[in-house]
Ligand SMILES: Nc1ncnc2c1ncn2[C@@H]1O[C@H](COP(=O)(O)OP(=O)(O)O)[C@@H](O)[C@H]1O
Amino acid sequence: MELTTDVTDTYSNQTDRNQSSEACSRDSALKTTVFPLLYTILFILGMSLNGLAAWVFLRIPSKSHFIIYLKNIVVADIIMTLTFPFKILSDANLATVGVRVFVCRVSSVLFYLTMYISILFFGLISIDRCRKTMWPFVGTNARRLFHRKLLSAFIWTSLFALALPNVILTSRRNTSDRFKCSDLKTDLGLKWHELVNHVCQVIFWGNLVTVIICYTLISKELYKSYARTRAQHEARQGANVPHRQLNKSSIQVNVFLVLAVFFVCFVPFHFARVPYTISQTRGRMFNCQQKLFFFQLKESTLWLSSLNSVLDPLIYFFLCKSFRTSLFNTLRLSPGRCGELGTDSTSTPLGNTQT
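Just the chain, alone, in the form predicted in complex with the ligand, possible?
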């Protein structure tokens, strides 16, 4: 009798575990179908738009800080886009174990590396746009341009050095075919993974504050300049000037493009990342349902971050006049009304730059 009860208990425990591991399996339709489809769209758009952007930027000399930063973002976006096919295959369960290990060890690490490189260069772009707005007549010279190139190399090298241990310390053999990236990490690897995520949170929130401060200063400066121009115009004509209104709204859209991209793409991920990293490194604090929830939240917001690689080319188009001109020349198109985006005198110091 006792034996029967024991066996029944063991059986029901086993069944519970199986049921709960099924309920907690990551292999939902969201992971295996929806995200692979969404990433395929991003891959096609990202390769086309960033390929075109790289081709255009190759024709533009690095004559300003702004262009140097944008070129760095194009390179980061292309590398990020190239990691998507591995993620698609792995998430859709179409990849071999070897490819899934490669995703954990190399391609995901490259993905995050390029994401934080883009975030850092966005911060630098905001500072540069702010400087241009406050001191529009201060130019640059070869020495300063060289310093910006050195700074770019420093950013790539230091983020690479920070991410490299995530590759090296993902060295444990998988014991089953169903494994998570954290299962492949050594104890030190898990600690490093947590540390890197904390550092990356600091990088992100630091840059977000920088972008907000810079664009608030830019908006103020622009408004002053707009009010001045409008007053001069009204003094001359003594009437309302509707076409100015149109220019003002186009300026504001451009000013807030960088901010909007930053908020939509990166803020949700950085909120979701905190509990997910804790669930990876201190697993006992959560049950498997909670872990699954944090994973799905992280994956959904990660897609928004990946969307950044497709939205960046829009930023080049709207904020960089040299890019637009070179693009229209390359495609042998007439700029039409788009040429006006960067020629509005009130917007010259802003993002809508001649550089």
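Quick caveat, the model's predicted, so the values are computed rather than measured. Residue numbers count along the first chain shown, from 1. C-alpha atoms forming the largest set that superposes within 1.5 Å between two forms make up the rigid core. Compared with the form predicted alone:
Relative to the superposed rigid core, Pro275 undergoes a CA displacement of at least 2 Å between the two forms.
Switch from the form predicted in complex with the ligand to the form predicted alone and give that structure.
Shown next is a single chain and nothing more.
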């Protein structure tokens, strides 16, 4: 009787552990079904929109800092979008072992590489928008454009050099079909991966501070300009014209589009990444359910970061008049009211971008 009880208890404990393991498994419907579907939608939209954007930008000369930065973001977005099919197959458990190894060694590295390249160029765009708002009549020249091209090349080269060891040092053979990317890294690879994570955190937080400062200054300048224009208009006519109010409102919304995309796409992931990293490196502080929650939170906010590849074309359309004009000319469409959109159509502090 006691032996039967012991066997029953042992079986019961094993069953509880199995149920607990299943409850904590990352292979939930969210990971294997929902996210693959969402990434499939992003892949289709991203390739369509960014392919069109690249086609249009090939017809636009790099005549301003802004256009140079936008062209770099287009390239980064296309590369990022090309990594989505591999993540889709891996998350849906449809990938072979070779494809999963490729995801760990190459695809994931490219995804994060292009994410932080986009973040850096968002910071540069914010600085450029701030400069154009505060000093609208300061133009550019061939020398400055050449320096911006050199800066762009330096950013790509530096981040590629930083990411390359993550590819090279992910060289261990998988001993089973069930493995994590960290299992494929050498000891030096794990240390380098940790170093790269710290550098990426510096890149993000540094650019977040830059974006906040720039758009705080832009907000102040916009308010001053609007107040001056309002006072001058009231002095001349004694009343506001709704059409002009609409134009100013549209200009202000367009200027802050970069800020909105940055905060929607990149801020949630980096705030979620902190507790997720802690749950992975200090596992004893968290139970299985908590680790699973932080993993799902990280994956959800990572999808928002991927959404950047679809939202960026909105920036090209609404902020870059040259892009918008070239797009309508290429498609042989009439711009209509869209010709009035953008922050590069005037020479006032509210919106001179000279693109």
